[in-house]
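Given next, in structure tokens, is a single chain: the form predicted on its own.
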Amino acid sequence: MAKPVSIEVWNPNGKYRVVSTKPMPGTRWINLLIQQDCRVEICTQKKTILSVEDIIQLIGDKCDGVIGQLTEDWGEELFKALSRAGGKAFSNMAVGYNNVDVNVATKYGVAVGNTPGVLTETTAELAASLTLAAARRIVEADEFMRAGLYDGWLPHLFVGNLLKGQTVGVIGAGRIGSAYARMMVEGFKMNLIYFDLYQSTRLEKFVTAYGEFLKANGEKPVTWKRASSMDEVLQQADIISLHPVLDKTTYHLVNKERLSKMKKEAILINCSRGPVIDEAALVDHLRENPMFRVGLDVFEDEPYMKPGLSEMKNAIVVPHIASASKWTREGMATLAALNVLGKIKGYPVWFDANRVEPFLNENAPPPAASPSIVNAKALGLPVSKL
């Protein structure tokens, strides 16, 4: 018999049983729960990722709802022991949920949440912190000064890219890549090109008035262009930041073929989903071309790296840590907790799931509803008209 897995409960005797399958951060989302009469049980087992089989076990023969990880398998089996338990709801914590079978979830009548709208500028932000840090190599001169390298300045001692007036590019022009957009154009007098399928009205009516109150006080005006492809950003842009959703259409987008036809001191940025880069590809690219760059948060098959990438010194990887600042951790976390809570209690769910600021405000208690339930309309789920 498999050993049980290690868990802490709050409020042990409440009408509804839900589970995490990882502690959270903050307290918030917890009260909420408990407030609406939930025993909030959650897992504390000492592993990186849970197994299905740990997670069968943690929902066991009564459970009303989970909130799970983007690290989990979320399929046919998990979705058929969490409907024998009862339950009816299960949140990634998460925007993305490409580890969620959502048809598999909607057949066994489960509701699938997601926690969109509070990451957009906390991502935004890693991907230009990981922009500067390739620009100016950073990490390498950290590590330069840590070694004891360092016996007096030199001209050519890492010289890096300036990032005013080079062209950004932007592969996916939605919130994200938006505010990252936003940043490098506003930040560093950058011009834009960006491709996506919709036009991104909004972010070219920003980079134009800025361009006007950049000219308007005599300084040269910033400009944007819409490229008609993906390879017409890859082959004209100084920096390109991927932000696309990740499916069949976006899985290796970046090979090696369209890493040739980027400039040999590119700057490539991937705070989005590992798998849209051929990370094999990336690695002999990088070998070929020292002066080519890379910042990566995600990876092709995290949580490891493919072979060679942790020893070029024109990478930067850091782990999975867009969205880690504190007040967006502990939003997702309310997000997914409430996601749940909403389908228990049969509240209808939230009209705009970009929209999420009610449900973080914590001088009120949030709208009685669940803030994004992806598969919603496969269900039948009543929309909010709050």
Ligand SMILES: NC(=O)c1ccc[n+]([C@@H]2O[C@H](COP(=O)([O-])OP(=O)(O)OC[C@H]3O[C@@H](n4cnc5c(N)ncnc54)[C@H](O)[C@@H]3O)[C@@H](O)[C@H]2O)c1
The other form holds:
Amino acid sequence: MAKPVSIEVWNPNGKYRVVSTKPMPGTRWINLLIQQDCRVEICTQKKTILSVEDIIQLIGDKCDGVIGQLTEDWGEELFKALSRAGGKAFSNMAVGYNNVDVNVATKYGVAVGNTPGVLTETTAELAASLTLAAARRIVEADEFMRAGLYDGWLPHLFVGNLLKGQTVGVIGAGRIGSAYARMMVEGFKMNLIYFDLYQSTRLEKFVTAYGEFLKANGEKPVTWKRASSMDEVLQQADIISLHPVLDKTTYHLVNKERLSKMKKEAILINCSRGPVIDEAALVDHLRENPMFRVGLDVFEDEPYMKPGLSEMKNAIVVPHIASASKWTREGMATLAALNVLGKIKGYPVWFDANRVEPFLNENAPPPAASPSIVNAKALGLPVSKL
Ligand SMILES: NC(=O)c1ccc[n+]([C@@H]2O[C@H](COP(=O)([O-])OP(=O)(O)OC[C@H]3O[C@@H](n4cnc5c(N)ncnc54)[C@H](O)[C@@H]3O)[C@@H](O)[C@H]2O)c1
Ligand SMILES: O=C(O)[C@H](O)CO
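Form predicted in complex with this ligand, following the form predicted on its own:
Next comes the full complex, this chain leading.
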């Protein structure tokens, strides 16, 4: 029998019981739920990753909806428990939902929400930060300084890579991949090569227009290319940033063979999901190719790193913080809460999950809709443009 989990309760007399498996940033999300007659219970247990048993306890006998986290395993057991408690809504506080078995949720009639859009720029900015940190060896140089090793300027000290004029490769040019591509192209005048299952016409138009602007100003224009295979990106790019969803097609997308196709001095960035890279193969590659560098926000077996990774000087590692800006995290909490609230209240689903701004405006009430429900079609939920 699992130990009881500690909770904090808001609006105890609310009609609908909504559980959040973690305290989330800001208070707007709590207020929005309370205003719509919800009793909000927040798990305050000092345990980073809750087990399935912990969450079943939190769900209890009566629960209308749950806001959960990407560290939780939302499959048969949890959706069964939620459905048994009368629950009809779940939302991840994340855009990625590879921790959720959506088919199982649909089977139990539970809507599954996620939080796209609000984290696009914040996540792309972290990918850009890792790119710069890796290119200019900032973490190594910082450690060197703090260790008291600096005894004067030297021509060879921490020489890194210039980005201007080099080629940035993006795998998965969706919301975040495209935002990152624009930052690198516009900010550092890099040429773009990308691979995605779909064409990103907006991104291509952006690079073309910026190239024309540069040309008109007497500068070398930037260029773009849509690669016909991922290997083309790996072979041609100097910087490669991974932004696909994690699913069966992207598991170990970057493996030993693909690493060997990349330039010896390339930089690989991953702010998508850890299992997109075969991390053990990456450690070997880093060991054998000291000029190859990586910037990683995500890991295959989070919270752990594969043996050897933490010792590699040519790796920069941060703990899954890509969406960690205050505005974004508060916005994610709001979108997740509104996903759950919308289903509970019987509201329709918002017509475009990418246009979430009306839900984030603190000075106006949000639309009466769920911002983003990934199984809306399968559940036959109505769609609305309000
Ligand atoms: N590190 C973090 O904190 C963090 C933050 C936000 C998102 N993410 C991750 O980033 C992912 C992408 O988010 P998004 O909002 O840009 O999603 P998105 O759906 O807009 O973009 C994903 C893109 O990947 C492409 N894709 C899918 N399979 C592919 C394949 N096999 N090869 C190449 N491209 C493929 C899709 O066509 C799509 O364009 C999320 O699913 C999540 O896992 C991580
Ligand atoms: O998928 C997501 O949203 C991230 O991993 C956390 O922001």
